[in-house]
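A single chain comes next, written as structure tokens; it is the form predicted alone.
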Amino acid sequence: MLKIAIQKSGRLSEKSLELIAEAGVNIANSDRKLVAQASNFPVELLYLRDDDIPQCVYDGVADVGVVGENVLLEAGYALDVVERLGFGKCRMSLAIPKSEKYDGVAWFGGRKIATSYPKILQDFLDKHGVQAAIHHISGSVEISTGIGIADAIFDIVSSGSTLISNGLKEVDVALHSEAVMVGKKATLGQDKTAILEKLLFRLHAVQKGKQNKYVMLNAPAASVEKITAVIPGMKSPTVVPLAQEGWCSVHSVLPEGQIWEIIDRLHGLGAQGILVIPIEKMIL
């Protein structure tokens, strides 16, 4: 049985459960009790506070855990990043009052910075040779400059709207973070390693599916060679003659981030009836 620690609540909790479900692992625990076992896969979930997950994995209470990379780095435990999960993306940024003129990291020298992540902030300041006073607080970091606790803040930023509403501007990014699965691979043992590899195989299929789209289009037969050069597919596109003479149907898989750029090129080559379809899972 592989024990996986995930957040009991918070910004990564629902996405973690969604990814596990998409991998075909059925967890029946609507009450979010401390422990829940899968009905069809040798996995057990532990619902914990995010700050507790790194230590629980390090101490062997859980075999692996899903946690924000920022939480992992702040905790400082020597754990392996088993998999980057692609959700819960954010950045760790320094912000100062809008009225202040910012001329680089040296601005923070001798000033007081409020944060819930003193270790990550100290590492950033040390890297840039800046000495500043770090004021460690829990929660509501963004109000610190407004009430005179600090000259600047260091915190998680997603959209930046919270900074704006508190009269702050983002001036430097110290870290880009996302959800990661962490563990101590060397101590897992053969049986649990096999379960983990099987789970990762499923997760990779789900993630690949989200990163790609299935594309179908109709094209003049005379343009097929040029079109297939634009959409090479996983190995090669599927080309099927249509009932209408001189026309073919072309099917391929394309990376989502390039879809519109490629569609513009396909349209210019005479492609018609272009369909872009989500992929649930993609196994290479």
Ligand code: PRT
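Bear in mind the structure is a predicted one, so any value in this text is a computation, not a measurement. We call the rigid core the largest set of C-alpha positions that still match within 1.5 Å between the two forms. Numbering follows the first chain given and starts at 1. Compared with the form predicted together with phosphoribosyl ATP (PRT):
- Here Glu261 counts as shifted, since its C-alpha moves by at least 2 Å between the two forms after the core is aligned.
- With a cut-off of 2 Å and the rigid core superposed, Thr145 has a Cα displacement that falls short of the cut-off between the two forms.
- Annotation: Cα of Tyr77 displaced by less than 2 Å between the two forms, core superposition.
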Contents of the next structure:
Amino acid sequence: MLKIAIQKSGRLSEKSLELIAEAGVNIANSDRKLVAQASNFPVELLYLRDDDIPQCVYDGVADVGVVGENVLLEAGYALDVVERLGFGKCRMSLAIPKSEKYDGVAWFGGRKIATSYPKILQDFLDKHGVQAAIHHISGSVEISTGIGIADAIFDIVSSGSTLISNGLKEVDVALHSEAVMVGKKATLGQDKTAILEKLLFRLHAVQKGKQNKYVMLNAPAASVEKITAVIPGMKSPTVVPLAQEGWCSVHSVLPEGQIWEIIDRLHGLGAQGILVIPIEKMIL
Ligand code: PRT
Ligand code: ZN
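What would you give as the form predicted together with phosphoribosyl ATP (PRT), now that the form predicted alone is on the page?
Then the entire complex follows, led off by the chain already shown.
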């Protein structure tokens, strides 16, 4: 049984559950008590506060956990990043009142910075050789300068609108963060490693599916060679003759990011009836 810790309720919860579901794992009772077992896979979910996840994994209460890199780094436990998950993206930034003139990170020398992430901030300041006073508060960091308890703040930023509405401007980014799956690979043991690998295999198949599209089109037989050169496919494209003489149907798999550019070229080569279809899972 592989125990996976995820955030009970918050910004990472839905996406974490989605991930588990995408791997075909059915969680029987999804009312998010502390623990829930999967009905069709040797997995147990632990619903925790995100701040508790690194320690729980480190102590072996959970085998792996899904958490923001910001929380992982702040907690400071030596854990392996098993998988980068691509959601919960944000940055950890320094911000100062917008009326201040900023001339580089030396601005912070001798100033007071409010944050809930003192460790990450201290590492950043050390890296830049800046000495500043860190004022550790657990929430509402963005109001610190307004109420006069600090000269600057260090906090999570996503759209930046919280900073703007508090009269602040972002002046330096210390970290780009996303949700990661963490664990202690060396001590996981054979059985749990095998379950984790199976889970990751499934996640990769879903991820690959999202990154690609299945494309079908009709092409004049005379252009098939040129068209297949434009759409290489997983091994090579499938080419099937149509009932109508002189025409073929060509099927292939194309990277999502290049679809429009390739469609323009296909058009130019006489392709018609182009269908772009989502792929649910892709195993190479
Ligand atoms: O209850 P629990 O302790 O589990 O949750 P939490 O309240 O500590 O965390 P939660 O759910 O708010 O966030 C979980 C994780 O989501 C964080 O650790 C980050 O890794 C990630 N994440 C992504 C964010 C944001 N985006 C984000 N925008 N976490 C917080 N914010 C905050 C930010 O601090 C700001 O105050 O959202 C506010 C709005 O941001 P703007 O820039 O879009 O205005
Ligand atoms: Zn938290």
